[in-house]
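Single chain ahead, written as structure tokens, the form predicted alone.
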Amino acid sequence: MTTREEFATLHGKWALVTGAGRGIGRAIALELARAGACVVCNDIDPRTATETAALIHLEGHTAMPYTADVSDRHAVQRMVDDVVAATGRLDVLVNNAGVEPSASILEMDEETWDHTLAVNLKAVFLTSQAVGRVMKAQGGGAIVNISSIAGVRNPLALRAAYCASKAGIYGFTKECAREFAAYNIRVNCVCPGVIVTPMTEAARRNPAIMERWRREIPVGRLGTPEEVARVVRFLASDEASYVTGQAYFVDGGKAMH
């Protein structure tokens, strides 16, 4: 029987996952780590940045922590540069990072607006420009983006600013690919559905919000971040060597038309 490390093909990599402290984020520096790489766990909050890559460490893999608001370009930059110098290279980025507000379009202010924009989108220019530079140097790399059903084809109530982010990154993914590819580098997004992470977590605890949930998904319950980060670590590794551009929905059935 083939085993599971037979596919890791991650080995003598290194990864950097935006959004790492906690959630999918975290899943996918787990995995990631899990199938060989040597993972940098980013994200704004210190101290989740700093847990992730300590549970990486307990189950003896390598990490580091860096924190870095990945909305910010010098900061993005100086994030690429630091891990690049202490490492040497970069194989492997996963543009997670992100936040979900809720607000009507009417009565949203400009700066919600504008904020998650930056976080969720802009963000993916700025670290697949940063780091595509030092792929296309070395030869060659994959990113994964994580898009969302929501901004492709479910789109969720209040959540205008989010949804146009999410649908940002999944037009951003094809046009990258289409330029990187020239340079021997993937790009491809992962659309996640309804997810049990922190932010789900208030919906999740509404009876009514449930019970819909279980019947608009086709296998009747709601993802783990474990099964959205398996397909990352399949996109990032090179058992995908023939995809990019590509999205791929985890969603339970949930966005089949």
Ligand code: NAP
Second form
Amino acid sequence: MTTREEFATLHGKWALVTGAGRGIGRAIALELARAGACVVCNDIDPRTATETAALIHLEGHTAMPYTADVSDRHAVQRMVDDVVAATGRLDVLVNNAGVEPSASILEMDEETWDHTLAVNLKAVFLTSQAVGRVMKAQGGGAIVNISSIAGVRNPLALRAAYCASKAGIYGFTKECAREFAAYNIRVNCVCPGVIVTPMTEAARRNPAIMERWRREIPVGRLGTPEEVARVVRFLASDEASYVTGQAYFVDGGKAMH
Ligand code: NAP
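Since we've got the form predicted alone here, give me the form predicted in complex with the ligand too.
Expanding to the full complex; the earlier chain stays at the top.
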């Protein structure tokens, strides 16, 4: 008989986390490893991907760094082929890699728009397709996409491309969940609010922005990467066996306005 603890853990599962070199991605990689998963730590930066894998090894768990640009179709297919050749399976995919360039719509150049949409949205399609084929063949899996409250509820000033890409993830997640349900693959997304990571570092140095955030966030503080990672771990585990096509807000209540 399966115990509740067995549902909650990821023992024996292989997980791929994109953008795992720092911030929320690193916290997710560590959280999944602590729950028993073996984790492939992807990042575009080989140094940080290796650092995250080393942190997981230090805690006595299994991890593998993998450098790849997730917006590059060939690089994604090569990564998935290499991982499956080494592990034999992929049970969990977390699409976390993201960029957040700042520009007004009137000033934004086409390259900025294209790069943001490629890394934040096209990559989610590319990895879901490549990993989805593996999961279908092996009989199931779980995908968790990192969107943002900025795409769904609270647009972020001077981040039109970012907001559009994160709204795209929200829509893609739902249709992906509908299509992949037939293959026993669950697909959900997490919408973080303001989280303490390198991505929000510049804004956090601005006292006026910090003051506004404290007023706007009902719990009165910013979130930590670990608080996002715990929700991702739940959605990746069999504890969430009847949850698919959903968006979970991890935002201290900010997006309920
Ligand atoms: P972060 O600190 O900037 O980390 C993002 C990671 O993704 C970096 O290690 C980055 O590598 C990597 N990356 C960028 N482009 C990549 C590519 N093409 N291929 C592979 N890896 C790539 O950001 P974060 O704050 O942890 O955010 C993680 C995710 O949460 C993002 O999708 C972000 O949009 C979302 N999110 C964050 C917040 C927040 O408040 N922090 C709120 C809502 C949603 P480099 O450092 O080398 O560029």
